[in-house]
Structure formats: structure tokens, C-alpha cells
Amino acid sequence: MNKTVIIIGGGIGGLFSACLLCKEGYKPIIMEQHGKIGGGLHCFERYGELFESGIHFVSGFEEKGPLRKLFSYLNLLDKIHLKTLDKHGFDIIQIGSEKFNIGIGKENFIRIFSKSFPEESQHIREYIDVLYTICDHIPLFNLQPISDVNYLTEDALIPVGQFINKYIKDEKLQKILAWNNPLYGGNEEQTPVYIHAIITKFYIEGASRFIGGSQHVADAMATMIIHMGGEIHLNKEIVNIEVDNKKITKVIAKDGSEYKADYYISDIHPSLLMDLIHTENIQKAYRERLKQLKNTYSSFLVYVKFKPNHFPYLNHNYYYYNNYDMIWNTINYHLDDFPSGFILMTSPSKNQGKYANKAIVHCIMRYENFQQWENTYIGKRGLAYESFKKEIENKIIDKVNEVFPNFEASIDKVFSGSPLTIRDYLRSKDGSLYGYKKIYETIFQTRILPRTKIENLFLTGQNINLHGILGVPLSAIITVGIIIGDVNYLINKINNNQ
């Protein structure tokens, strides 16, 4: 009889863990609190359009890319529909009135920036070479066997701002090269450079968007899981985990139903997991560490459905910052002048033409701005909350309209999500986008291992290794590899899959 594994949470980590377990002959049983599978891949319908809740663009599907290898191994590559972003500017950055393009491909990246900053040409090459070298020494990023857990060199752990400034002398370019820090919750003086290196190289190698939204990726994985004998239970929020003699004996859902398995994987935030386990079954020091670690910031999202044939489809992500200082300090806004920056993304449809059907505007936001309503739930937060949310939404629309003067006039329908929306839909602590905050001085405190002191409980998800569409699947490989008894065996199978 196949060994069973209950997975708490049907997000990206839960889905990848389940798929990998199926390939090893285990029976995964996913318990998802919502009515739809997917977590960050989840799309929801509003006004006749599908909108993404978390994953808005991806990479890793280029030749020899890590996600291409992983989806090939799972026999799902042909189920994934992608549109590659503009090679000569997959990201466009506007700072005040100045614009810069980020090109796909290492040499293209160097060429485009060297054209704008010719005096920094050699420094740009040195910077990107070292950045790539840092990534080359991270085995899991390259789907290579792990021989030493201490693969991060001293250079990879210095603050990202210090790293950039070491190679780049032009003060404007120093800040421009940090354009993507909203994708990892970056802090100039705290974030270790390896986080910046992984995210930067990952997208330079081949940025794309999911055609029609990311839900089809989650659905393809769910179909595979069920076809191979796994189970997916929706609307099953786990509220209690019973432990005896350092082993989980069962989990109990909100509706009172109980479930048992040989192993258990948690795909929810570790501090939220601690709330489900009686205090006597978890070491106090471990529990307190997971509770007290700082989380990355949250976001405010504005979702737009456009009038037909009004707003152009942008085959790139558009970053805007009020000024150069705001690139690192977007989080340090005052509500009076919010937002100090935004990311605008239009989403491709199956037969994408000249005009966009919809867009998402992402603005970094602190959880504290909505904290007074934290004891409320979606749809029941009250008029004061709705009024404040609408005020923020309008501020963002006004800011985007300054950059794209036809934006507001192109809107057919608009709605928004606050940090509380993110918290409740994605079950992330304080609406955190990227899990625990990585700080170079205390990096090993935020290194959460998949194995726990409870013998049959394992962790996965963005808090365990790295966040996002790259980091979470890689974390799932480690989690499943530990359960089956050999991480490198699993890595080799994926890496050598034909």
C-alpha cells in the first residue's frame, strides 16, 4: 500500500510537493482552505475576466531553465502556455521623466545598459559576471546535487547595496540596478546579495507571462495528482494538529472531519502552523523564533478591466518611481504622497492583439496601514475600511494616469485588494509577499529547515528556501527529497530527465 502524505495548503509548494510525491509512488492528500486550488497561481473571475492573485510573470522555461526541467520531469511542459516578454525591454523603468530598458539575455542586458552608461561599460560586465558566478555556485538553483549546505560564499552574503556599489560608480546606475527589489522585498543595507542575484539572473534569462493567467498551471498539476491516485480536498481548513510521542496522529478540519497519514507537509506560513499545534509539542525556542522573525512587506493591488480597444497591451512590466531615491525607499512613503512608485502589468489573452483586456497595478504597502481592521475577514470589514481602500485605489489610478494619460479613461471596471486581502487569500502572515525577511547579519536565523522536531512533519513553501515561482518549487524538491530519503537522487532524476 502506498504511503500517504497529508499536505496542509494547496499553494505552489503543496502542489509541487504532491506532484513529486506521486512520481515516487506516494499518495498525497492536499487540504486546501479555499474553494480553488493554486495559492499564488490562483486566478479569480471578475467582470468576465480572469485575474491573477500572485504570479504575474515568470522565467525558468528557457532551454535548460530550472522550471522547464521540472515541468518536463512531471510531463506537464506541454500544458504550460507562455508568452515571452520583449527581448529588448522585458522591464521598462521610468524614474521621474527618464526611462531605461532591461533586456533578456546576459549580453543583451550588458549591451543596453552600456549604451546608456558607456563610461560604466566594463563595470557593468564585471558586475553581471560576478552576479552570475554567485548563482552558478548555488547548486539547487541549477538543479545540481547538493554536496555542501554552506555553498553561500562571503561575497554572496554582503548587503546588496554594498555589492552593487562595489562594481558600479555612477550613482544613478547604482540605484537603477536595484529596480527589481520589489520582487524580493529588498533592502539596500540588509538584504544579502544572493537573493538579488538569483532574482536578477532568473528573469534576465527569459521573462514570460502565462497566457490566460496562471490558474491553468495549477489545474494541470491538480489533474496529474488526481490521475496518479492523489486527493485534493477543497474548503478544508485545518484548525488542529494532534501530536503524540513526537509524531502527528491526525489533523482536524474546521468542519470536524479528521484525517490521518504516514507523513505531513505544511505549506502554510510556519508561524501560522505553530497556532495549530499545542504548545507542549513544540520547543518554546523554536516556536518563538518562527513567531518573531520579521516578514517582508505587503502590497496594494489594483485590478482593471479595460474598455475594448482603448489601452495598449504592454509586452513588458512597467516600473515607475517618483525619483531615484525611491527605488530603495518605496516602502518609506507617507500616505499623503502615496504611492511613490508602482508596477503596471497587462495580462495576455490567448489571441492577444494590440490592446489589453486587463491590467494589474502593484504598489508596495505596509501592513500597518490596514492593521486596525486585522480582526475582520473578506467582505465583512465595514464601511470605513471600504472607504479607505477606495481612497488608496484612487491615489494609485491618479499616479498611473500621470504616466499613461489615457489610463483612467480606458477603465471599464476597477477593484482592488489590500494587504488584508493578500493575508486572507494567500494565508500569508501580515499579507507578506515573500515570506520571512532575509537579513545578511542574521541569515542563518531565517534558514528554516524542512525537517522538524516532530518526526513525521515537514515544511515547504516560500519561507523555507526562496519565494516565488522559482524558489517554492525548489523548496518542494528538498522537502520531498528528505521524505524519500535522498535529495540528490531526486535532483538527479529531474536534471537527467529526457
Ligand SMILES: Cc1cc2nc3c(=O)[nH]c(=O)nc-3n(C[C@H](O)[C@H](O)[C@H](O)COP(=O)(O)OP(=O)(O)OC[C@H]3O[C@@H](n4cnc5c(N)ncnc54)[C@H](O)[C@@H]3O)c2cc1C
The other form holds:
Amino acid sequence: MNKTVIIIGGGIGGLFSACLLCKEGYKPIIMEQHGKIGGGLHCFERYGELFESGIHFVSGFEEKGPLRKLFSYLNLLDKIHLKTLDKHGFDIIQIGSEKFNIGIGKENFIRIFSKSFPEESQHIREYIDVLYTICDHIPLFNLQPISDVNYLTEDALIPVGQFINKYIKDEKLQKILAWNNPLYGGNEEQTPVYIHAIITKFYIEGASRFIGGSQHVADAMATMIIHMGGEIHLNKEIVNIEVDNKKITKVIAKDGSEYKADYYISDIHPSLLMDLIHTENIQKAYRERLKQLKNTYSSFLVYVKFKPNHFPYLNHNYYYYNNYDMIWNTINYHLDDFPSGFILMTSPSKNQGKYANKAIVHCIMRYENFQQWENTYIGKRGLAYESFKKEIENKIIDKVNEVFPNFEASIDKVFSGSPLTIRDYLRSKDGSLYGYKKIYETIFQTRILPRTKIENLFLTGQNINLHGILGVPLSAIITVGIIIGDVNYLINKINNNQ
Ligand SMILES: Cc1cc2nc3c(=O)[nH]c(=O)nc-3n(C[C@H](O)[C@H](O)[C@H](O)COP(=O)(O)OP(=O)(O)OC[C@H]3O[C@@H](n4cnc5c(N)ncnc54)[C@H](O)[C@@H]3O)c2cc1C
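Having gone through the form predicted alone, I am curious about the other one (the form predicted in complex with this ligand); can you provide its structure?
Expanding to the full complex; the earlier chain stays at the top.
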């Protein structure tokens, strides 16, 4: 009989783990607290439009890209609908009144920046060459066999700001090259350069968006799982995990139902997982560490449905910063001046034409601004919360309108999500966008290993390796590789599409 694996959480990590397990002849059983599968891939409907919750733009589907390889291996590539962003400006950055484009492809990236900063042309090339080399030396990100899960070298661990400044002399350019730090919760003095390198290279290689929303990706994976004999249980919040003699004996859902399997994978935040397991088999020091590690910051999201034929579809992400000092500091705002920056993204629909149907505006925000309502739940947070949320939403609309003067007039419907919305829908810790914060000095404390002291419990998801549509599937490969007994066997199989 097939070995069974209960997966707690049907997000990106849970779905990829389940698909990989199916291919190895295991029977995955996903328990998802939400009524819809997907986690970060989940899209929700409002005013007749599908809006993204946690994946706005992606990459890795270009020729030899890691996600192209992975989806090909799962026989799902033809189910994924993608729109590549503008080659000569997949990201447009506006700082005050100055604008810069980020181009797809390494040479294109160098060429575009060298035009604006001709005296730095050679430095830009050196910078990007070293950045690519850092990525090339991390085997997992190239789907190459790994000799150790602690695969990071010292070069990859210096603070990102120090790394950029080592190669680039122009102070403006030093800041511009950090434009994408909100995509990884970056801090100039703390984030190890390998994270910046991976995210930067990943998007330069092939920035794109899922057409019609990411839900179709989750649905394609769910169909594969069911087709191959797995199970998906929705509205099944796991609230208790029973352990005996260093092994999980069963998991218990909120509705009282109980489930047993040979193995268990947790795709939820490790700190939240600790609240579900009460056993002395997990040492106090390990629990404390998982509880006390800092998480990345949160965000405030404004969702807009546009009036027909009003606001252009932008085939790029638009980053705005008030000034150069804000690039590393969007999180250090004063509420009176909020927001000091934003990212505007229009999502492509099927048969996307000249005009956008919808957009999301993403502004980095501290959880503490909403903390006074942390003991409330969706839809029942009270008038004071609603009014504060509206105030923030209006501030953001005003800011976007300064940059795009027809933005406000183009809005048909608008609503928003606070850090508490993110916390409660995605069950993320304190509304954190990307899980544990990675700090170069303490990096080995934030590297959570998939194996646990409970023999049949394994961890996956964004906290194991790296967040996002690249990091989380790679975590799933490691987790499943450990369960089947050979990580490199699985990596080689995916790489060679066997
Ligand atoms: C607003 C926002 C925007 C983002 N934008 C991007 C982007 O554009 N590109 C990108 O690559 N990344 C982006 N990310 C990051 C990305 O969404 C995450 O890194 C990714 O979703 C993490 O995957 P995961 O499997 O670890 O967790 P998730 O995908 O969140 O899955 C965890 C799942 O567990 C379920 N769950 C939790 N507790 C329980 C329980 N007790 N019982 C049962 N089920 C439970 C949850 O409902 C959820 O479905 C964004 C994140 C946020 C919040």
C-alpha cells in the first residue's frame, strides 16, 4: 500500500510537496484551513474580478528556468498561463521625479543602466557578474545536487548594502540597485547578499505574471494530486497534533475529525506549529527559538477595480519612492507621511487589451499600526478599525494619484487589506509577508531544517529556505527528498525531467 503523508496547509509548499510525493508513489492528504486551496496562490473574487492574495509577479519560466523545469517534471507546464513583462522595463522605478527602467536579461539590464550612469558602466557589469556568480554557487537554486543543506558560503553572507557599495560608487545608483528590497523584506545592514542576489537574478531572467490570476496554478496542482490518488480536505484547520514516543499519532481538526498517516509535513509557520504540538519531545530551547525569531514586515494592500477603458494596463511593476533615502527605509515611515512609497501592479486578464480591469497597490506597513485590533477577526473588527483602514486606503490613493493623475477618477470599486487581513487569511505570523527575517549575523538560527525531533514530522514552506514562488517549491524538493531518503536523486530527476 502507498505510504500516506498528511500535509498541514495547502499553500505553495503544501501543493508542491504533494505533487512531488505523488510522483514518488506516496499518497498525500492535504489539510487546508481555508475553503479554497492555494495559500499564496489563492485568488479571491470581489466585484466580479479575481484578485491575488500572495503572488503578484513571478519568474523562472524562461528557457532552462527552475520553475519551467519543475512544472515540466510535474507535467503541468501547459496548464500555466503567463504574460512576460516588458523586456525594456519589467520594473519601472520612480524616485521623486526621476525614472529608471529595469530590463529583462543580464545584458539588457547592464545596457539600460549604463545609459543613465555611463561612468559606472564597468562597475555595473562587475556588480551583476558577481551577483550572478553568487547565485551560480548556490546549487539548489540551479537545481543542482547539494552536498549539505547548509550550502551558503561566507561571500554570500555579507550585508547587501556593503556588497552593493563595494562595486558601485555613485550614491544614487547604490540606492537604485536596491529598488526591489520590498520583495524580500530587505534591510541594508542586515540582509545577507545572497537573498538580494537570488531575487534580483530571478526576476531579471524572466519577470512575468500569471494571466487571470495564480489560482489556476494551484487548481492545476490540486487536479494532479486528486488524479494521482491524493486527497485535499478544505475547511480543515488543524488545531492539535498528538505525539507519542517521538512520533505523531494523529492530527485533530477544529471540527473534531482526526487523521492519521505514516508521515506528516507542516507547511505552516513553525512558530504557529509549535502552538499545536504539546510534547516534551520538542526541546524548550527549539520552541523558544522558533517563537522569538523576528519576522519580515507586513504590508497594506489597496485593491482596485477600474471603470472600463479608463486606466492603462501597465505591463510592468511601478515602484515609487518619495526620495532616495526611502528606498531602504519604506518601513521607517511616520504615519503622518505614510506612504513613503508604493508598488502598483495591474494584473493581466485573459485577452488583456489596452486598459486594465484591476490593480493592486502594495505599501510596506508595520504590524504595530494595527496591533490594537489584533484580538479581532475578519469582518468583526469594529468601526474604529474600519475608519482607520479607510484613512490609510485614502492616503495611498492620494499618493498614487500624485504619480498617475487619472488613477482616482478611474476607480470603480476599491477595498483594502491591512496587516491583520494578511495575518488572518494567510495565517502568517503578525501579517509577515515572507516569514522569518534573515539577518546575516544570525543566519544559521533562521535556517530552519526540514527534519524535526519528531521522527515522522517534516517542515516545508517559506521558512525552510526562501519565500516566494521560487524559494517555496525548492523547500518542497528538499522536504520530499528527505522523506524519500535522497534529496539529490529527486533534484536530478527534476533536472533531467525523468
Ligand atoms: C501580500 C503578499 C504578496 C506577495 N507577493 C509575492 C509575489 O508577488 N511573488 C512571490 O514570489 N511571493 C510573494 N509573496 C510571498 C509568497 O506568497 C509566500 O512566500 C508563499 O505563499 C509562502 O508559501 P508557504 O507554502 O510557506 O505558505 P502559504 O502559501 O501561505 O501556505 C500556508 C497554508 O497553510 C494554511 N494553514 C495555516 N494554518 C493552518 C492550519 N492550522 N491548518 C490547516 N491549514 C493551515 C494556510 O491557509 C495556507 O493555505 C507575497 C506574500 C504576501 C503576503
